[in-house]
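Next up: just one chain, as structure tokens, the form predicted on its own.
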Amino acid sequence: MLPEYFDYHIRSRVVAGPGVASALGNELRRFERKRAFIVTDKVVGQLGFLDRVKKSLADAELDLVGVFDEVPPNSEFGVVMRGAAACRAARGDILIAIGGGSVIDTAKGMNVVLSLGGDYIDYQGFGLIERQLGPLVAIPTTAGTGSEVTAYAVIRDDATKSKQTIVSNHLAADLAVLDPELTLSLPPSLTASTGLDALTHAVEAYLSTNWRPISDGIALHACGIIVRWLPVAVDDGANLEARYEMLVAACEAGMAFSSAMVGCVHALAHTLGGLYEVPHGLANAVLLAPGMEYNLPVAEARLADLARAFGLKPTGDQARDARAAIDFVRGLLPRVKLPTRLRDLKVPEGELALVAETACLDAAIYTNPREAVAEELLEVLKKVY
């Protein structure tokens, strides 16, 4: 049965294939804009990649103002607000951010900051943002976040050590530009906990409240992507076919959960990253099979759902494909080398109960098919701890 009433919105305009990026300039004439300004992080720097970009600026007649490089695993409201004082300085009038979750986020931010005023600060929650942001194109250097086309910029707040998000259609990047040649040097540890954030963005939007019909179909073609094309990428970094695969399956992924919303996974994973930065990949990879297991009472059949876009043959019965739907994810962990436990995060075992109940006034908790106690989520926490 299809919802009562549903929407949904996708502002970006993709472009994807191998070498996409030297050829960006020809896509930021339409912008009608001649100074760029580059958000990225030291390792981007280190790689090579802004070379490209720059010299595909200079070939269409772009001037390169700035480059901001000191963007974080997990970025912070100070970081928002250096960059756009230097941005602004250097008179900046078109963002380009080259980097994962962190710096694509952190551009958006200081896109809000330069087009709106104020602090950053000023525009945490729903809707506050109510008029088109300047124009920032975003260049994903993993397959994880999705961050590209997102309505979503998560930043974490350095004085209460919690992650806060703006939500708003405005913030999604206007030309999202995505090429797997710039994934090629990614280790395999963060090719698998990124990739595994990828999955989380794609399940835990099927399994939302907020579900609408068009999120379900690109979420589940995403699960099912990531989970054969996932391995390969961690086994074999080099392999452009797979690296490719990965990188639209994570947009897809992100495009799904934009508007579907996410659930309880992503409340602890915020958590833990606001608390104790644990990284958002790694942390969604631990939580992923626990929390899809606390939902099963109530979502057995969009679980079962889950198994066969993994590719597991149907059972007949609904409990069973559903449970293989969970232990198959558990599984894929130690598959791509990633850790299964809390402890191995470095994560308190005397603050769980901190991080459950935090994670109950986490946004992401209230489109969670089951309603969240923290004494509840506390037990999840302990039995993957």
Contents of the next structure:
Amino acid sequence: MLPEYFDYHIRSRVVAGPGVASALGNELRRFERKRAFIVTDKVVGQLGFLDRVKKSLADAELDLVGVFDEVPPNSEFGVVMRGAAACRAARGDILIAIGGGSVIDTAKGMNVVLSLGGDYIDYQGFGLIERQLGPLVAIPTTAGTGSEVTAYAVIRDDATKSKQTIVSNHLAADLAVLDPELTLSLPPSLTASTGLDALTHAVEAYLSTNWRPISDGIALHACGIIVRWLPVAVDDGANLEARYEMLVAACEAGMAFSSAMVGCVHALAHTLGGLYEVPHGLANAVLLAPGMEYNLPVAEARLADLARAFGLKPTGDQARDARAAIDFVRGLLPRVKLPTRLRDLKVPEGELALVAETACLDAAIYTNPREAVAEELLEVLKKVY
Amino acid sequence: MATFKDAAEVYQCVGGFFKTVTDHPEMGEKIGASGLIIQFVYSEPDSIITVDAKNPPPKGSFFRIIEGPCDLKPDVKMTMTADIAHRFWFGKVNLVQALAKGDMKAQGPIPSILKLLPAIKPAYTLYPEYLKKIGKADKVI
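Since we've got the form predicted on its own here, give me the form predicted together with the partner chain too.
Whole complex next, starting from this chain.
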């Protein structure tokens, strides 16, 4: 049965292909801007990716007026404000984000502050941005967050040790550039954890109470691609086809969860990131199968659908298929050489109750298919510790 | 046609209901413990109700209610029509969908808003009872 109401919105134009980052002249010319400002991190700068983008800027007759490369792995409010100040000082009129989710989310936050004024924290909330922001181009260098196309910016608040979210359809990049050549140098561990992040987006979007038919189709497709190509990309990082498939699937997963939202796995991962700076992809990886299992009593049919999306042969027994989907995800972690226990992520065992309680206050928990209770999440955490 | 004819009726129905739960042993205590100032800004008709759980409440209450504009700086501001607010207190509004549709806007830390949702569930049965009690049974949906 279709939901009583649904909306689905994607504002980003997506271009994809090997080498596309250095051939963006025509794409960038459409914005009719003159002064490009790049947002990135130190690692991306060292890898020489900026040179590829500089070629595109030259083709589009855009001046590069500044580079802000101070974005840390878990960006925070102050970084957003410093980046915005740097861009304002350089009089940049188009933002180009090159990096992982932290870089792209920082650029989104900067775009809000630059376009609307004030402080980043003023826009914390849902639906507060009511007009078009300045142009933003996002070039992901990991195949994970899908942030290039999502309506979210998640930034850490150091004062409260929590991740805070801005939600607006205006946040997504105007142009998302998927160039698999930029992901070739990702080490196997990062390839695996970011890939599991993408898989978690797709799985939780499909299980969400906020599912919609369009996100369902995209999420299931992304699941199939990720489970097929992630092990290949981990084993053979130079495999361009695997990198390409993963980058597109991560973008699809972003398109799915941007409207459908996520659930308890993300609520717990946000909490672990906020309290202990556990990398988001790793936290999602370790918690995905336990989170699916937690939702099994209320989401058996959808979990069985996921089994089919993973390429598992239907048995004719829905309960068995649902269980097979969970076991498949659990088995994927050692296959891509990721840790399987929370203790491996250096989460203090004595603070699991705090993690469970805090996760119940995370926005992601609201669309989890099973109404989450702290005591029950604590049992999930203990089991996977 | 709007549910409420003027701001006075919003304050009588919604504001009055809020006041009845300031000493509710379950809801009141949880809202009071939030330590937040939550402001509901309604349109059609224009009206404002502020829940102040930050400053000391009146004796016997867990928080206080202020009707109309006030100088308090809210931690969370929820903006909607009075009709949506009315439907919300019957448990007939899906918050996420209302936010996605633009029927509601939420300013402030989203976790703080969500934190209170489980706490206010008893309101969904208490609000209709309150409306009947004050002679507004025609507003029950």
